[in-house]
Amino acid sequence: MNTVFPIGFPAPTALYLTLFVTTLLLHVVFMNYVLAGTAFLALAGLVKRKPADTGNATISSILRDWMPFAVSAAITMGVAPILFVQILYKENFYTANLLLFHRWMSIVPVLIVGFYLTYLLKSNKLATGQFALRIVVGFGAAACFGFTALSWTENHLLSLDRAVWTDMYAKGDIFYRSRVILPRLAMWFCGAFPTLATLVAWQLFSTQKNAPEPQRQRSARHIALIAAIGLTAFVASAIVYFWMMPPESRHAAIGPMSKPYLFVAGCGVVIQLAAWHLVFHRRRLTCVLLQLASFGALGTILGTLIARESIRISAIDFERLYSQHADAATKGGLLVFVAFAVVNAAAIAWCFRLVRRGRVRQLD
């Protein structure tokens, strides 16, 4: 394909397409918060061996008190890209989760265990508790997301490595090797601190307004050293990512039609890190650097998304696909799509609303 995502495509498959894509930016959003939320509070409690100060409004009591919140939101928010991913790659979608067996199906337990992690994290009897214990729930919270994100990685690439389905089904083996699942998953591990540090950074603006000053420049430092290190981190492993692809895959990387995408991806990455330098230095979170990261990081998520599935349309005999999507089209479940997803936007706006009101009252 020659031309720019999403143009070229018969109508059907375009909007599938876009769909799949838009859907999949709101979960990854609210995925990278659980993910790296999850690590850095697993970190940070081996950092600070005290017991936490659950009465200001830092990184780590912020985390803590919305990542149950974040993680309905991320499963929430995934439901529409699944649907989606179905309907546009169905055979090799399926083909991969038949292939996993077991190993795939434990996602649900895994999360529904991380889940409740989530909430233990969040007590305050946990956060004033033996040190051992808060470990525990926090490396096995992370642990969880963590599996979560490796099943998906290890899914998606054996969805697109047609040559194994044979070999892995006549040895019923259940793991997939490739060389490139490390890389890939530290690239998305690593690109998520960025979104953490966005969305956290608008959180710690509106609860520090009325705390010491010297707390709120404290703040702004770390947020801004998480956004610098993680992005860094980011470009590092997406160019071994890159150049561990099969040559194949690198040139769809790179071909016409992810390759605006991936200068949209660029250049957010150097609007953050210029956002994120200003606020280290300037030790003060405001509107407009909050403002420039969010611009930034919505930029190279989009960016990276759009070359995942370049590189996802090169790997298969996607025309083929074409007459199922149409006949998708033709069932009628859009609006259904669009009325749920009209009443899900406005419960997860409730219920945020009704977290940050119990927030601003327990900092009251």
Ligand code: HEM
Second form
Amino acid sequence: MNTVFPIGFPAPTALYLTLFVTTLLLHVVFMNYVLAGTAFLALAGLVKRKPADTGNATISSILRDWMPFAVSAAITMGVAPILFVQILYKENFYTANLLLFHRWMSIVPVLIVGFYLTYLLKSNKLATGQFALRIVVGFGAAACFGFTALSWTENHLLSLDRAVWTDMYAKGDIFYRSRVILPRLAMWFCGAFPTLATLVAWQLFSTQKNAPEPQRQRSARHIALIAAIGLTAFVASAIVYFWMMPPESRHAAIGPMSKPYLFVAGCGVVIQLAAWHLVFHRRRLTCVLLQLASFGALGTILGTLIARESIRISAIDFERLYSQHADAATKGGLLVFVAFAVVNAAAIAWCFRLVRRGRVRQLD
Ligand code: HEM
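Compare with the form predicted on its own: the form predicted in complex with this ligand:
Once more the chain from above appears, this time first in line as the rest of the complex follows.
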């Protein structure tokens, strides 16, 4: 296809593609907070927190307080794209799920364990107590969400690798091996840090108003460093991944469907780097700089997601599915979807207020 995403597709296909990418973007924002946030907390757990630190709004204290909420938001935000991905890609998505079988379903208990570990992470006793326990809980939570990210990556790549399906089924193999899994996972993992930095910076900005100046400056510099290192590692792993992809996927990634969006993603990286550079040197989080970083982060995520879709569309016989998309569009579920999306958004906003109110009281 020689047109820009989602132009050139029949209307129902274009609608489902747009809904899929938009809802997946929301999932990715919260998923990034969880993936990078738990990794950060695991490393922060290597250092014992002083009891005096427990009342301050630091990067770690914010992450610990918000992590259970972020996990539930990431999971909830995964539901809408999982509906659309099934309508859009049918056989490819289902086959990968079925081939991976128990290994795929294992993400459910792993997510439950990870979720409860994030509650344990909130405990002050744990943060100021035994080193071994802190490490088990911190690294345990990070491993649970890292494993979930690995599983989604493995499932996605397997869904596009039709050549191995028969062999895998015949052997009863439930693990998919490919040399591109690790660089692709590295791209997601590193890319999670700039998003985390942007979200935590907004949280610091709104909660640190009365904090001592040196603490605010320190937090601003730390968060800018996290974002800049994450962005650099993201670009490096994206380049490695790009060169390791099969040539057809490389052509699709930079083809007409995604080229303008890749430009948006690249501009997003530059805008973010510029914003974090200023934060670092001015030692201050300002509303304008945070808006700039957020704008850049959204551009980078959107561009990456559309390049991802262009590769998938080019790898399968997508035109064959148009009639099924048109059929799905006649089923009339859109109204129910929109109604539930509104109810869920309201419920999430309410939970957000509850956590925020509890946190403000705690800081008072
Ligand atoms: C908090 C734990 C989770 C993490 C860390 C996570 C991570 C990821 C990652 C890294 C991807 C991209 C995979 C790739 O393109 O290589 C992804 C995609 C996706 N995730 Fe999540 N995920 C989580 C939970 C969930 C849950 C519980 C759902 C469903 C309810 C979900 C729904 C999706 C969907 C639909 C996609 C797109 C799949 C595709 O296009 O093939 N995620 N997730």
